[in-house]
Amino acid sequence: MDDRTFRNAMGKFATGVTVVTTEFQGEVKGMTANAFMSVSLNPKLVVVSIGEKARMNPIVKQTGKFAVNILAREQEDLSRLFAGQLKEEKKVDFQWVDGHPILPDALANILCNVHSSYVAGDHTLYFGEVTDILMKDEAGDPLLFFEGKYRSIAKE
């Protein structure tokens, strides 16, 4: 099969949208990622997949820590910003928790230390040991991604 067929098939799987953040040399670095999942309850592990050529890859490798910010429906602009899809500059006000920059108003912020990593094809899988979790008090709807487009949950 060709690459386009593979990508189209993978796009049939609806995912949430996250922004992975870390601090590197005094600056906040981040990237949009939808290749994220929980892995283990004991120890508490998650995994995020980062492209080998992504600027974020050597940064996470070097810092040894990252935060996964699970975006709310209203945060599509942040997803686009960290995906490099916005032309204009936008200031982001991060909050800091235990040395991790996090996005306020995300549905959840998952703070991690890199537990291990594994190169798989053209990506590196970073397994993060969860050190803390923050969640919004009020429930909100997630930002979704399906067939290459942002989506939201339909109200019944």
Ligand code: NAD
Contents of the next structure:
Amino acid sequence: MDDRTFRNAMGKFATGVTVVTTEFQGEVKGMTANAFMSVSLNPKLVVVSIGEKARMNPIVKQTGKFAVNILAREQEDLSRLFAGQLKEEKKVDFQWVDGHPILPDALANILCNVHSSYVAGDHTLYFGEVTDILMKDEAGDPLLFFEGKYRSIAKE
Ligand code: FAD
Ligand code: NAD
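Alongside the form predicted alone that was just displayed, please also present the structure of the form predicted in complex with ligand NAD.
Zooming out: every chain and molecule, the one shown earlier first.
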């Protein structure tokens, strides 16, 4: 099977979009990821899948912590930025919570310590034990990803 068939099929699975963030040697590093999942309630675990070639991969391995920022509809530009799809560099104002750099206007910020990791093919699954969660009081719409394109929830 060719890669395009696989990606096209996986693209039929509509997801939200996250930016995984961490701090390493005084610098903030972020990476757009839609391979994110809730795993366990007791203990509270989530998982993100990070490509072996991504610069983020060795960084999370070393820091042992990361935050998952669930993007709002209005944050498409941040998704593009942290996927390396913007030509220009952009300064991002991170908020700091318990040593985690987080994106302030995300729908939720999930702070994690790496619980375990598992190399699976050309990605590593990082399981995160959730240490804290920040969430907006007001309801916001999520940024969605479907068939390789950004989408939003249709208004009723
Ligand atoms: P880098 O090239 O190091 O960084 C990516 C970009 O983020 C760069 O342009 C950099 O300037 C910017 N950036 C980083 N830190 C900062 C900062 N502090 N301030 C401002 N800008 C900063 N890949 C996966 O492995 N797993 C996934 O689940 C996944 N899902 C994706 C979902 C979508 C919708 C998209 C578009 C891409 C996804 N990717 C995923 C691909 C991944 O986001 C890119 O390949 C990414 O560029 C690889 O990360 P890197 O660590 O090598 O990036
Ligand atoms: P696309 O058509 O490549 O993505 C559709 C779906 O395919 C994604 O939602 C994901 O489930 C899967 N996918 C894509 N690349 C993958 C990879 N390298 N490993 C595992 N699954 C993958 O969409 P696009 O707009 O062309 O994507 C933009 C860029 O972001 C591409 O370079 C793509 O490889 C990357 N991306 C990577 C992942 C990932 O590593 N898990 C996920 C999404 C997008």
